[in-house]
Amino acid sequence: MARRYWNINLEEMLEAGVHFGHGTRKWNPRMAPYISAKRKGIHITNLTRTARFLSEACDLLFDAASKRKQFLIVGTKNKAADSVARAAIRARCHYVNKKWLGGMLTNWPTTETRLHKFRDLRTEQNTGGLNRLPKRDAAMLKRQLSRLQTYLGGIKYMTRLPDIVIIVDQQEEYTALRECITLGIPTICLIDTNCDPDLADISIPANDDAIASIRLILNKLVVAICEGRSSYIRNP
């Protein structure tokens, strides 16, 4: 896999607060190699290592995108949800940003059934079919459609398991990570100082609580995906 330049700037990461970890009492000892200091009771992440692993992740995503691979971005906590949706839409990726439904990947046939139901209901709504039903039935189906939109809206066009999953906050999305490990799906995970760096294929040590930090990391990954897709278009 060729290495490329991704304009990863340490000063930019400092400004976004990427280096701030959790309190020193709330940490995973396996993160020791990725921590450079302690300051006022919190761990400080080594941004040189962050830049290295972020660059590796970008290289992987570029190569995968140039081969027309499919990506899923997962981040359901409030501070990550909007950034996840924007990044995924920009890069034309699937995403989950509200709630991870257990078995979403490991029980893919059930997820497919839900997606078919979701698409059918959307078609019915768009063609006015729901309005022709009795009010009680229409109201029930509209509530069902609303729930499906909330939880499956970001994967409504997903027809198979993703090739790579990007996870924001290992602790919050542990179920999703375990499903990927079970299925052998490569993962890129944004990890804070309270996480286990050995679980994901590429772990990017960074602040997973600051919106600016999450947005910066996702933006770099999205650029790699977009450039990879452009590479395929130029060299089919």
Contents of the next structure:
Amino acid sequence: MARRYWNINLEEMLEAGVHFGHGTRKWNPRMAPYISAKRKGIHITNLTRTARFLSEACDLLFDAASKRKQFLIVGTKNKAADSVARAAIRARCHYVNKKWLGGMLTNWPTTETRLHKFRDLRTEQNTGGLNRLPKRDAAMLKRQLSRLQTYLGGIKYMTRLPDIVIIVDQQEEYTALRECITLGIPTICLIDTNCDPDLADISIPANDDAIASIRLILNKLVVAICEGRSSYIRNP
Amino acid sequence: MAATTATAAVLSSLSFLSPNPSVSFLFPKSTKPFFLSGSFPSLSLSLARPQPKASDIDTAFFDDLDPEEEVVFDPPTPPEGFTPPPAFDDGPDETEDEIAAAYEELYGPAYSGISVLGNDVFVMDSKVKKTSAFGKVKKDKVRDGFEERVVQVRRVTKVVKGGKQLHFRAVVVVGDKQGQVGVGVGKAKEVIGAVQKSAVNARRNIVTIPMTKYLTFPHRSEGDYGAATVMLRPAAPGTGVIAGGAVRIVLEMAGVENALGKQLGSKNALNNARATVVAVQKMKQFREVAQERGIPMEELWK
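Got the form predicted on its own; any chance of the form predicted in complex with its partner chain too?
Then the entire complex follows, led off by the chain already shown.
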């Protein structure tokens, strides 16, 4: 993996508040190598290590994108949901920003059934088939459609299991992380001081509470994916 | 050798019968699977889902990681005239059509229901298996070269307020006779459904057995699972598999020809099958041990 320049400034990260961790009482001792100090009852992560992991993650994403791999971004915290969706749309990746349904990846055939239903409902809506039904049936189908849109809207272009999964908060998305581990899918995870760094393949110690810090890290990863895709287009 | 003479005979007869020379090229490939079929399923399975094992964890990179050391972040120098690209929020707002077109370019229309670039919207339908309206759906039985054998089918009951709910629990051992086995359990209301479920489960946990060229184990081993303990011992060629019930079936499906096995603890079939798998996983080939210890193999035979 060739190391490239990803415009990672330590000052930028300090501004966004990436170095703040959670309270001292809630820490996971496995995070000890990544914590640099303790200030006012909050752990402070070591930003140089974060920067190093972030650049490694970006390199990995660049290489994977240039080989046409599929990505999935998972972030269901209501703070992060919006930015996850926009970042994924900008990077042309799949995303899950509402609840992660259990078994989405491990029970992929069943998820595919739901996606089929979603597709059929969409086509019916587009061709106006819903207007020909009685009001009650139409209302039921519309409700189903909106439900499927919220949960599966981000993965409607997913034809097979993703190759790399990016998870925004490990504590929140523990089920998603577990599924990826059982399936053997490499994961990149944003780790806070109360998380386990050994579970994911590349764990980036960062602050998962502040919207600014999530946006910053997602931005860098998205830039890496876009660059990788464009490099594929330039020389396939 | 017999195979090659057979192919030669077949080739000569073929070339006599049909003037088409391309057909004769197919035959050398068709007899090869006898020898290579062992390697192909294992390759595909190992690539399909690498099972994480405790022994796989390479913690050597922590040996020279000092938590107190000063980590320096030295990124490569930015290229000439580098402008940071816009954040995903700040960029120009894209219309839905543009987004849909971009996604479709990358992934095809998939399940979105709309097609901006003019592709067929129902492209994913070919992946759905067509369920026939009449009769049972015929599933191809012999897939990927694994043979199934049912160890035990039991009728189990769950007592509810209304009465007893009966299910069937099937324990199935799946194996090609080349050293790969798997044990699986499945429950369903019908025996056939249970057998199918257990076969699917068995295919998910497949183990490779280290075997010598006389189709026996490299050394003794014991394994336990639950209250079942199983002792396995290699045997000289010509002995056959001397073991009871579940253990015999597991060893036979693995392709082991000569072995001795004894169920020492409980006689539960499922636990004994799992215990043999555990016992077999503990075995190592002589070559591996010699490599790990860094000594020649002759030392191990003393």
